[in-house]
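One chain follows as structure tokens, the form predicted on its own.
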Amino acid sequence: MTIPVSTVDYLNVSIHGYACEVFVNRAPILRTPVDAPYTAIPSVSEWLVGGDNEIAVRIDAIAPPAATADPLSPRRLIVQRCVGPLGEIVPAGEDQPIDGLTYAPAPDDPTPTLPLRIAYEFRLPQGPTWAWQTAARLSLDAATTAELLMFLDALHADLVFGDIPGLLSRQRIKFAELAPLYGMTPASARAGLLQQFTELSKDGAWTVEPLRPDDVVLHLCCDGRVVEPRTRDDRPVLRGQAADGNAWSLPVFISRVDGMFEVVR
């Protein structure tokens, strides 16, 4: 009897003289410099659904051609779905893509106009519904970011005063929707991240960086049903340094589940 080996949805990006965004069913899944090569294989399972799913580009600013004439690296925009086994690297050059998105404009074409959006549809059998999808939709008005910003804060508290169970208990749904994903049970996801920052947090020689409201920018996904924190320079707003001075971040994305905000992945 063969025993069916575990699989993960991934991209296989890479991106050269394009400043841009990918995401997956609208969730933002990684951003891009417009000066640099950018290749990338993020696991996009926990972002996609039963039925039918978009991977989308929004580019934001291209390169002038002299910043891309190298050969060997030349200006490109690659982004194909793949699936490959769980827990095992593939090597470079082996991906098995799925399907995926090209954008590769004539010499001769002229300027697009800025930001551009390109996209692709697919269909996948029906899964779970995750909590991300039946979320309420949300609106930044005044109430509800005063509210976000109290829950980054409880989030920002229990890192500062190093209360990593109390941390994990407010990412319940994560644990729950991504351990099965990823080959875990619920409660092994949180022993490995609890593992992770207790060796992050050793003998308390770790920083948190302070959390400004100021500095917080709330980016409304998924159709208005999650919320990615981010701040006005575009990192994650709970962050800081480890005891061995290697910076750490823990990106959150956040749902109002049951009326109540919750991090969700």
Contents of the next structure:
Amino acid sequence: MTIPVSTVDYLNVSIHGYACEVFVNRAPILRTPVDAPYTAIPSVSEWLVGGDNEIAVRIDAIAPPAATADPLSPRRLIVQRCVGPLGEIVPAGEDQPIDGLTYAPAPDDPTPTLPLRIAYEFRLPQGPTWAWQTAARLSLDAATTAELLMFLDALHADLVFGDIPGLLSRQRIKFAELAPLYGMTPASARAGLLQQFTELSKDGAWTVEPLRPDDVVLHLCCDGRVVEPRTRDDRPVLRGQAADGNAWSLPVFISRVDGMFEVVR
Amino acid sequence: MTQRPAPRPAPRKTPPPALKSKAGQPANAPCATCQKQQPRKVPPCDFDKLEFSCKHCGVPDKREIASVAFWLDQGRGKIMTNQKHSPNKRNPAVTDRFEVIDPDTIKVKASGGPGYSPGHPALTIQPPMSLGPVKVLRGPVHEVAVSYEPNWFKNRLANVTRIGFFAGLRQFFFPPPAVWVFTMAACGARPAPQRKAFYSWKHKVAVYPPDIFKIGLSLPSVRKREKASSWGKEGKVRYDNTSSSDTRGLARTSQSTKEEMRTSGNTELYRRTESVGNKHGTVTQTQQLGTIRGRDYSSDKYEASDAPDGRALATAKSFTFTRNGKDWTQSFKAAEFIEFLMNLRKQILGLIEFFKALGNKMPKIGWTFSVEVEVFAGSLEYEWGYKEWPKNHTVYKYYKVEVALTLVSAKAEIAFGLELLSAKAQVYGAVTGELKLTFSREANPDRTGPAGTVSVPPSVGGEIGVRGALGDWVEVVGKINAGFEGAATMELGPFSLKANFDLAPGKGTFTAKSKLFFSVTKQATLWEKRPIWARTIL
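Next, give the form predicted together with the partner chain, keeping in mind that what was shown is the form predicted on its own.
Let us now look at the entire complex, which starts with that chain.
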């Protein structure tokens, strides 16, 4: 894996007509709606590993054919792996894809059985080993689920009480691994988070949505080493309203590292 | 149909008591003066039925009705009529007039009744002021020639130059009728025991012009494209600006190019502006300025010629106007119409300036825009005039339209930088919009009637995307609402064509997805609504 300080790996995603979820090494990156075009360039360096890697798309729904074709917004499913300069805008159309996948069935092809998984693999040179790679494999039995919900409850409490040091202590691995990837030191990243929280919670106008265990769905990913909690309608479980009226959220990926749950992404 | 009958004339007053004569007149014997004041016997004078008919009444394929009649129903004490009305609810019932096409002869016939006083019944004919004085005809049956305003067409045609193309054309769309007023009157005296009398009846005759007009438009496709781009960095600035426009169609080509390049370090500056007219070289302008490698130089060249504008000529030739099959196109000066088309195109191409202003707010990211536009391409034929409806006494607004006309077709490709969710981002993509009318229709007074309306929204396409700087990333929640909006509405009787076409505001909900911080979701407006065009064309 090549991660120079000034560059970042990202996906150039352009999908229309398919409701799908894109994965990097079985970690969910994004989901697309079936009824609207979707384009994004998510950075994924933190999910790439030395050696064998996989980028996959799971198609859950396919939009019916349009009455009139729109050449400026065609049906498509394109995911490209690219590398670009961190902090810079790569203008649309100027991405330099390294590899990628495209799904373009012929018009007379039979309708596929859904969900349909499409994937491709590629190799990267050796690089750092992420904590989630060596984390314990989880099975979502009752005990583990209860333990995970307690951990989420603790994160939720940190947010409710505005205990950012407490929140940061549970994200130690995430800040240690991601800050260098994104041009920061862990300390400057922590300071940045504190500053952002101060702005979002100005005048005490900060609300946190209640954590409802019956609305939490735990998604096991990365071969069971990582858990992503989401609501039943696929929203982050940790979310609320900021002082300026906008919505904030804190998507988290949790692993058991050295016997303790930690936010790793 | 019933109407209240006319009241009978008031009975004359009882004569005053007899005066005593100083000359020794015998008592209770009226004198000669008193004898004169006794009520005079009024002879019966009234009619039972009044009929109006035109030359076409009862003629096969012309008018099915024999006449429009009004008669007195003594039993009901009402005036009855046989008027028929259109089954089309959008056609109002015409009860007060008989409608004909110029020229015609109206027959008025009074019949029945107890008889007439000498000189009765009397028919008073009041034509429009410009068509002569009031006339009184005596007797129960009359044939009266009615007409529309003579020379009306040429009089209005003479106005066209003064009032302009559109207003000039509009005055021929279903002008109002010439209204003649017919009043048939008798004494209304009837022998006892008949209590009700017809007495008099006023009815209008509306005379409409006979002309059938037709306008035609056959406009070739002229697609005009303008491009502009600007790219660079601030500080040790490298900058690269290009701009070009081209027009194709009608066998003429126009091209315009503008380039600007600045490089830091030894400061090289190069500018070029070039404009080339059509392939026949009728209009050409060239201008160059430059400073390169420390040596300044400049040059300007202008070349121009006054050749006719081929697009304007073709547009002028595309319009036709006929009256009863005869071509009167030359009476219309198409300059206003051409100017209208050019202005419309210019307004849409003005989008590029609109986007440029947005792009210049974030010069580090640079911008590139391309706007393609086509206005009024295709054909339109609209024929209109008044026609008598065969089933009753009315005239309807006849029209026949065949249209396959693209009013506006526009495509805007954009890429520019802006600040979104407190971070820099690039907005990019393309939107298209097309307002097109394609249909044919003919007036049917039984069904569609004169109130035919066709309204179409624009067909839109394209999509807009947003991308942030690499690292934290921007996700669009749902879809960015952007593109063209508006409608084209064509009224068919009388003809009118209205359209509006705007660039909708670019709005969306975006999430700045952070790798280390809180992700923030908010609604943002990428650009405000840009009204482009709204007017009644005809």
